[in-house]
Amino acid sequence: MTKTNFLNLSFFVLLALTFIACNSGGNTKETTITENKPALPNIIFIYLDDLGYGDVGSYGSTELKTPNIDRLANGGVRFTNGYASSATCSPSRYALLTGTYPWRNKDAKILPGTAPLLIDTAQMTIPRMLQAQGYHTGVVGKWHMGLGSGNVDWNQRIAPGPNEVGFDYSYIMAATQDRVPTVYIEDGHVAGLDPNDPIQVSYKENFPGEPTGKDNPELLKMKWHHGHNNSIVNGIPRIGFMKGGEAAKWVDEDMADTFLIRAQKYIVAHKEAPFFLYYALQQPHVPRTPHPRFAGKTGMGPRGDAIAEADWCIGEFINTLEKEGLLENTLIVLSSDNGPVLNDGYHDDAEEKIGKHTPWGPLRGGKYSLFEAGTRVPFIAYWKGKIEPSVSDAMISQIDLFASLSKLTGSSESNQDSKEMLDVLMGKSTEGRDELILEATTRTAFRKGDWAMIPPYKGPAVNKQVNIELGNAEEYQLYNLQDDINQQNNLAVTKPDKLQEMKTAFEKIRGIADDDVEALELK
């Protein structure tokens, strides 16, 4: 070999070794980054509708059994001071997904079935945040946050909706089970719609020749009590008027099974990658229509039976997670959108068959109320092998899930209302939030430490239709919840310094009540 050839060969060998070393170093670095990156857990919200603090066995119910919810509560963190943001559904759901107080959005009220989308499509939401972190995101169940821009053609693709605010997949009902349209919507399209039988919906007037609950009581299998006497579907009178779409209409008694199956299919389909599922059950909201296999199960009428059905659905859902080997890598948060109500528009024996059961537990009030039972609800965090069983008195709100999940998944998203409390959620800390604004139908109250303050509001003290105390009074109300959880002893007069402290802190966050709130002067 000549000297020139040897030098050329040496050059190419050196070049090849350099190339291999560079690529080897790059692969080593890439492998290290991948190995050091924490595995992202699956995240599931199980959200019930009108489930009260006292409706769950692990929260003190002795008359109504909820073994599957109790399994989560007894195997995770059961919060005694867990709150929905509002005592009604649409505002709570808005706050849950955005981490923002609903009173900051003037449209965040109980919505009709034809309301436009409540969440701005540019707004950051939990599903959108998680999408950016590599999650597949899905919603199954009740939506009730509006769809479209206010003039929906139900026979075309409906947008904007869940898919425009961060959900990759959606299978929902538009509003509530007692409101039209009574159809399922999958990724913006009415499921099973016959194009030759188009849907028409109105919340102003009936369509000619269509029967109503008010005019045709002989067609009803469930009688209305108040506010539910418009279009009849499956023998049940609804809020609002609807015509057409017969093939697409749901069967009420099958609704729980329908949503359960969709939720199960979702997690099986996406088990290989991190997913976020918002599983929003419709129970025990009216009309309470448990499947016949649950009828009479509790002796409390349809409301009790619907809760038993919901608990069974949760058990079947957890069994699917377990079968698929997902429980050890899945954070589950279970809660309710607001407190309980018995008679909420139909004659269904909810009051007559309540017996010794107390859906509100030791609390005062219920749905629509500024008293504690309106917003203090079951709140459970479960993660097998990661969260140790405990009972936490830490104050936590559903709006705090936004910041806490941001921390969990490595996102940098935050907002002014959501407090990062990942360690509290995981049971590693009992230092919850110190203060919280609570809402009921545009009225707001304040929780700070052990104290609750309700400003003076005009209006009836009791909603006679639902037989629930609303919290309205002409004077300030101040309660020490540590000593008086049932809010019977108003200390506003005897504790003026504490009242002033509460007023100052409340107004710093909330400001003076909006013009549309019938409130007395706060100062």
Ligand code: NG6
Contents of the next structure:
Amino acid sequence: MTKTNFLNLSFFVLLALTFIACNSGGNTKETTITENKPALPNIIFIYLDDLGYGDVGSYGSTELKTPNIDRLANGGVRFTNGYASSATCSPSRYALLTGTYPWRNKDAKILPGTAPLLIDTAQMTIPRMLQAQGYHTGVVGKWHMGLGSGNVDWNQRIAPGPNEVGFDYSYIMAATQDRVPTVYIEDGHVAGLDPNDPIQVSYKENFPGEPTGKDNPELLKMKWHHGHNNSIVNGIPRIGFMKGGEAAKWVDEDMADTFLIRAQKYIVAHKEAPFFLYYALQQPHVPRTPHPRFAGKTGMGPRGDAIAEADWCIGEFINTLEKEGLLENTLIVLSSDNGPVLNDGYHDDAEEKIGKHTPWGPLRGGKYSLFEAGTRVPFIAYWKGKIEPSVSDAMISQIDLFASLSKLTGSSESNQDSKEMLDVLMGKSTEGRDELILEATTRTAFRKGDWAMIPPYKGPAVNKQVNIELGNAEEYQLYNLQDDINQQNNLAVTKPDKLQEMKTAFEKIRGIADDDVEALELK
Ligand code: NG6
Ligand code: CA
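Next block, the form predicted together with the ligand, ref. the form predicted alone:
Below is the whole assembly, all chains and molecules, this chain first.
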């Protein structure tokens, strides 16, 4: 080494030492600051797809066992009046993440796989709010809130998407398990895509020469009942047409494991930071494709088996949190995006093998319905050592998580719809919401206190394909849920004052002028 080189080296060593010294000085200072601040807990949403109020053991299911969900329910706050914001997926998820009512966004309907992103990239979301509070944020599982801004090229980076509305990491399916494209997308890129076999997706027409569920029943391992007769992937007919991307296509039976592993990896990788994980399981939405480990386990066909599989995944996931020593510092909220459905478009024995099980529990209706089973869902808050086990009858909606987590993490974010209910969530108070707008496929109804009011709607009383009562009727419906949880006794005529009070309060939030309500709802 020459003398000059040696001097240069000494200079750099000195510089490096000075840097380290200054930096550790800075660190000491920082440590003092953070020590005074309460540590931010990790936050996890475990979200199921179409899981009903009565599908869970701790919510009264005797036929179907869910020991791992019950572990959370019995060790945390189990809400009996917890609501999803809509009786279908996309609007419900939109509301969950933004803390705003879905009916404020006219595009918040069940979306095709090619729909543009439903959340405005300038909009505040839970993950974005938490990012600003120092969180690392991730989503693993079902997205179904649209991607891109129209005309997505699935072979390029797909944006805007979850990473543009507040998630640092995303590993998702675009829409639903029954909709194309049937591939996983990681941080905007189709996972495992072979560039020589590009993906094309259309919801308008088939690609020449490609088989469909409608024309090629001989290729199907699962038969369609209604809808679901477009492209065939893995022997299952889907909604929408897709060509190419063979290597990237998911294996349906492995989906639960795939999402579980990604969710576990995420928490292990980010255990040092406060993190927020939105773990959105795909079960028991159609097509129900439990891994062979679970097939036949419940005697209820694939729907029951898929719930058993989801419950197992939740158990494995909680075990990972425990093993990593994270349970005491993690708030877990478990819920479902909408109520239950048996036949949602495939012949999968869900109706035939239901036996004595009641996925809707004591409630009327189901998915797509304005009756209670459409939106009243399992809703559990668990935080080991911080939340005392209790059953809470307080009314709480998933839109309230936004304001409640804002409070928990010291953020100043708020909005007109989301009610701050941290104490309710933590089981310290039972003063829940007084009123809530309920939604099902763009129709709205109202809950206030013990009362539920459904305005008149045209349309069938029952959706015969899914065999669910939708809540449509020519006259107003008014039910006292305290006495009549199954909504059998319409008191609209005998309680005109109550009905008027409900209408006025509903219209005030819903923004419909008094005279217009009937005319508008009957359209
Ligand atoms: C419906 C589908 C249903 C399901 C639902 C979305 C038909 C006939 N039915 O349009 O199978 O995919 O959309 O469910 O296509 S959700 O839980 O994602 O909202
Ligand atoms: Ca759903």
